[in-house]
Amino acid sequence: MKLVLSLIALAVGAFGQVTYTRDISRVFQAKCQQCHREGDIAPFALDSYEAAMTWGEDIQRAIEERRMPPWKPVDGFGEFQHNFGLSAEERDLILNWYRGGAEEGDPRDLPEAVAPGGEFQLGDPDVVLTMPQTYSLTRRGDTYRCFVIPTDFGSDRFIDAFQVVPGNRQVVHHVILYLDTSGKARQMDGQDGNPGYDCFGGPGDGIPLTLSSMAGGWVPGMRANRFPEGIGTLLPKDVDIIMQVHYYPCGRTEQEDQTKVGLYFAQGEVNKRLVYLPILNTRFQIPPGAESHEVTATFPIPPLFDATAYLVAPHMHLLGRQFKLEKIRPNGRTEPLIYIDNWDFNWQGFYQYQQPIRLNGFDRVRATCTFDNSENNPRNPSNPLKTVRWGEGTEDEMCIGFLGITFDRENIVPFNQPL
């Protein structure tokens, strides 16, 4: 993206007037069209001058308020792949273009259109798993539903990539994949007469959770990527994949969904398992009226358990305002892992580091969650205000930072999986 900015800067310097075809279209293509494209989750496609003008007031307001694009990590607190946030230069370029008359420019200056790919970004998966039945959303309000997808691979398998494909992008907000070998999810499936079962904050009551229980997830704008060579997520033989889907409020109109996930088996030897380490605090109270209440959670890396972190996924609920994750070395020096200064429950992500982060024995990982439980918080669901504690309900709260890690000393028997 830096190269794109440099080219835009050169073009503006050489030709003066900023135009849609030469300048703005390239920024929209690089930073907006992951979601603002036909058939995706955004309410309109942003792929033409006409669309940029039709939605011009909304675009300017969203950019001025820094609501769009919804890239949450603050620059300088960790470097992440596929950063679709606007830089200060890009933001000024777009706003000044609108304020200066929004010239269209020469159509010959348009960039080559992004070729529409298939629904799977890495090509055809080795296996596609689909929700067993279509789920009908007949009620309003956020809905969290878990769907059980049995597997039968014949043996333990490793995957080094996956991609969730929402069946109905207008109502699917995000998806988390869990693994269950206990059979308890099957017992809850369909007990209320509908496919799946209600769940929030996890795979459901009684489902055992370990470092290996989470297999990944999806949020709007997320891109599919393969893990580094030699790393994979273990799918035990006959494991049940639990697909937890968060549905948007669906209004008065009944909607249907049948989301699926594509799995890519590791192509070479796997000698390290990717697991998710939760940095969390479950024992806190947020007093009513508190505008900036901090909750911290610390996890010490035990000696001989040196690890490498490849991705991070923060999680709070509606009272969350800021989230910070840091590595603290034994000498007290801190290294930022991620910082979100304007938390939004509706835009959560799995953020993959540009360069893996070393976590050595005796290092500590600290999460700091800041909550606003005052009447000034428009997202506060409680009236009257009340003390809020850890819990899975919408009106409860959580303070978790998931780190996708491998253990440096793990060297499992090389596992070669021919395709």
The other form holds:
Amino acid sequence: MKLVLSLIALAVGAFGQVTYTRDISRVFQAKCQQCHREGDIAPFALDSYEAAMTWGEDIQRAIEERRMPPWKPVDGFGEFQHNFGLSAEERDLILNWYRGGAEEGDPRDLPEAVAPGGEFQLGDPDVVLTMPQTYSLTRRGDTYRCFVIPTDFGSDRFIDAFQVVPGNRQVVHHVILYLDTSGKARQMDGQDGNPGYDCFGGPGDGIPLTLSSMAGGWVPGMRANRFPEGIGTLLPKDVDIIMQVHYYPCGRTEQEDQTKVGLYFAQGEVNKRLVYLPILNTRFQIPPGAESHEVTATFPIPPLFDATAYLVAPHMHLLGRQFKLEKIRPNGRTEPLIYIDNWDFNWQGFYQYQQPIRLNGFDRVRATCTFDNSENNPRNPSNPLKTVRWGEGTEDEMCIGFLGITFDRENIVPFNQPL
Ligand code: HEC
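Can you return the structure of this protein in the form predicted together with heme C rather than the form predicted alone?
Everything in the complex follows now, all chains and molecules, and the chain you saw is the first one.
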């Protein structure tokens, strides 16, 4: 990104006038085309001057109101990989270009089109697990559905990367992978006559959330990454993978989907498990009408349980407005781990730190969730307003910061992982 920016600066410096072909196209390529391309989740492709003009007013509004691109973490509160947020310079560049008459420029200045790339960013996975049946979308609005995918690896296995590949990119909005060894998900599967079962804020009623019940997630724009050497997510023998999919048909009904996930087995010996530490508060009440109700959760890192955090995934439902996660050192100093000032349930990211975060014994991690349970919140699902508590339903709330961590002292005796 630095390169693109300095190229822009150079170009502007050298030739004055900002043009689509030389400048704007490059920003759209880097920050919009992850989703705004043919057949992907966004409603139009943003890959030509014509598209930039047709959608000009919407683009300016979406950028001014900071709705697009949907990169949620606020700059300066944790540094993340694959950041597709617009910098202040890029925002100004685009807006000033539109205001200044939106010159097209010389077609010879256009960057090369982004190659479509293979299906899997890390090459062929070791195993590809697919939803057992296609799912037909019958409803118009958002649909949250859990699909149960059994595994059969013969033994416990570690993965050090995964990639979700939406079956139908136009409707798959996000995916969260949970693990179930209780057999409960299987029991719920298909009970209503369709593949899977409805689930909104978690893996489904009665399936316990433990340190190792989450295996990752995916939203458009996210890139697959391998964990550092020696780290893996444990898939216990015969575990069921629960694939929670949020469908966003956007008016397109009668769509079908069969999403899959590619798994990459860890190659070397794994001696640390990546687990998802939930910093959560389940005992809160958000009074009806409260516009800015804060709920906090604090987790003290126990002595001898020093940990390293690689990624963070905030989680609230529809009343959530802000989310903050901080590390508080024993001397009281705080360090931001992530801050989202404009929460949107539909853009729940798994954000990977640029540099792993150290969590030492006696440090505390504090989550602060701010909820708007007033009528002014257009997303408020309750009418009449009511007291809202913890729960998995659309009208319930959650306040969780998942930290993807390893424990520094863990050194599991490596078991054989023949390929
Ligand atoms: C990670 C995926 C993603 C990226 C990156 C992205 N968009 Fe979008 N965009 C969407 C989706 C999905 C929609 C449909 C509406 C929604 O979900 O909010 C959308 C809708 C829009 C709309 C029309 C609706 C509205 O909100 O006004 C505009 C304009 C837009 N995007 C502009 C942009 C621009 C400009 C960029 C880059 C600077 C960008 N988007 C980057 C996914 C993305």
